[in-house]
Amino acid sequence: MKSGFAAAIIEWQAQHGRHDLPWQREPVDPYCVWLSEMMLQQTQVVIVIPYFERFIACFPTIQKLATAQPDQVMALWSGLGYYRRAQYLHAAAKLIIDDYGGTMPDHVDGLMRLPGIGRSTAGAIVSLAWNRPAPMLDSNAKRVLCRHQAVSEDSGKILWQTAQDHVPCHDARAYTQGLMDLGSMICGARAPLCPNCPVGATCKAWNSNSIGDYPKRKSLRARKLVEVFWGVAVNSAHSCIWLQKRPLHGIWAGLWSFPDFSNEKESKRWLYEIGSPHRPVVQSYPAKDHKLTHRHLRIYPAVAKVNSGTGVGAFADEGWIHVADLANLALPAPVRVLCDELLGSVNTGCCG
């Protein structure tokens, strides 16, 4: 049985909502629908989509991630940021061939039990993958029930129950697909669409015009700015560049990046070191803005062309590496673009 929301829902979501989406192609594909609503995760569609079908490209099947190298998973996400759901996504699928015999969980409880899918995401999965009754919040979600019917997003016990009890029997993939689609094209953050939305006529915020006070944002904490000092070697005569691999934890967990340092002085001394027994000349690039969740990070590159470096071509935590290597490791996006400025383009790889 449907309530008169789910029913509004779902038709509208045939005639207006998403059906070419790669992740909805038939047979509906549940590791495709897992990886699409983990790149989804607080990144647009339209941003998404590129990565989907490169990744998928390399990735056709969990066991093919499963035995993936972590630089080969975290390349294919360089620049879609959020780094930790790639490194959930790759551990999810080891557990998946270890513990489940390569099959996915087809319930909420056993996604649950998966590294990075929450209550959430796992319920988004159940109903995109398997057509089931599950309810979800995702951003969209929350964004229309707390207006429908004129609750803060703060309240999660009320707002999940609004979610389970609109959650029809039937056709749980057409409803799920249609609230995230109505979130995104309709109701919107910004601006909503009000008079062409299918449940605008029983939504509380609607109806009160009270529209711009849901969801009640959160106070937003502002980002601590960070000043970061790069030492970048470059080796011109065999097209190399020296970066080293971050570690596990903090800001670009895993990535590979330049060496860092606490001011422009250790920088540079680093510059000279590497750059024995010729003194290289050091040149100050203009400090490069890069905004994270909660950091702005400033970045002061000091960057010099020395002639020692091969290009070895290994990936070890740290080394010369050669520019035909670049495409196939995970680069953070500034990073990425000073390379790409240095010495030529540097596109993402696949892998191999």
Given for the second form:
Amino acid sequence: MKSGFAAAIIEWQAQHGRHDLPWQREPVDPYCVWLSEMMLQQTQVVIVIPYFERFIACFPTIQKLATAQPDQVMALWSGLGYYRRAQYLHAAAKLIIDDYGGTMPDHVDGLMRLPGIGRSTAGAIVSLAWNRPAPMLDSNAKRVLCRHQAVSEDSGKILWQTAQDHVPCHDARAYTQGLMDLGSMICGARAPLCPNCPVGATCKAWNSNSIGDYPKRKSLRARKLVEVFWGVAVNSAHSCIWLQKRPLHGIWAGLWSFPDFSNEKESKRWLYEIGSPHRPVVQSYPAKDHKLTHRHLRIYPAVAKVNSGTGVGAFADEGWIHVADLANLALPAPVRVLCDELLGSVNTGCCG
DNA sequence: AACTCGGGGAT
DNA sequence: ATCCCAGAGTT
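Having seen the form predicted on its own, can you show the form predicted in complex with the DNA?
Whole complex next, starting from this chain.
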């Protein structure tokens, strides 16, 4: 259908929307659109751009990604969070090469069979990559549609139907991009700029002066405080630091971090072991608070400078890591920060 | 329906 | 401090 709503969004997007994002470069590459959608889940454009540029420079095609080492893929995701997304992306790339003849599915159902791609991401990819009609319902679209239709229910059924109903037959790319641009630039969560909105004339929330009621507030739950004790062994003479790979389930699955213990005594005991036969001086570092969506980590690093240990090139799942290799390792954000404080600049690298 | 899974920007 | 963000998968 061709509604006035869609037409207004499309026209507004052409005039005021974003046209210079890295994944919009012509000719539009479906793989780039897919990568961007994966990276953008639950985060923001300004955060993603440098990660996207590094990733696409290293893995410019699905083929390159499919044959990449998992550790290298994870390293390029290091700091971005929600690391399962990187594993899904990598697994999906392999599926496309091995089972799909190297061709990305170009329809919603096919895309949704790939790991990490849900209904919204599939719809975004179909419309943005191939300019074909498909509904998309990210948080921008949700907010715009909730307000425009004055929908207070949080159940997805109504909103998905609404999203489906508004998708235009033509210019699906501009429409989807326009919904996202509008949600981020005009119909924002905080202070919507309704007088500038291209669909304000038909917005039920705006016209009933009840913009603040939509979308419905999510009830937030208190973060649980979790105390973690890190054993941080540093060999300054060799510029290396001891890290181990985390378990494959739970927080920071498969990323490299410091050995963690449930109390300070255990972390210090471990430091004396790794430092033997010398007896390292263990100093307690200031606690670091790291807040996640539903946890509040209070990290107590115990730091010891030890003489044993040198950088090792071939490691299994733990060992001395040279400062130069940290750039190409998947480290959780607070781990990279602490490495940086102890050894100097440890930025995320590109390729090896 | 309720959880899990990160991190940082904006106010 | 609090809220939010181009969500998906599991239980």
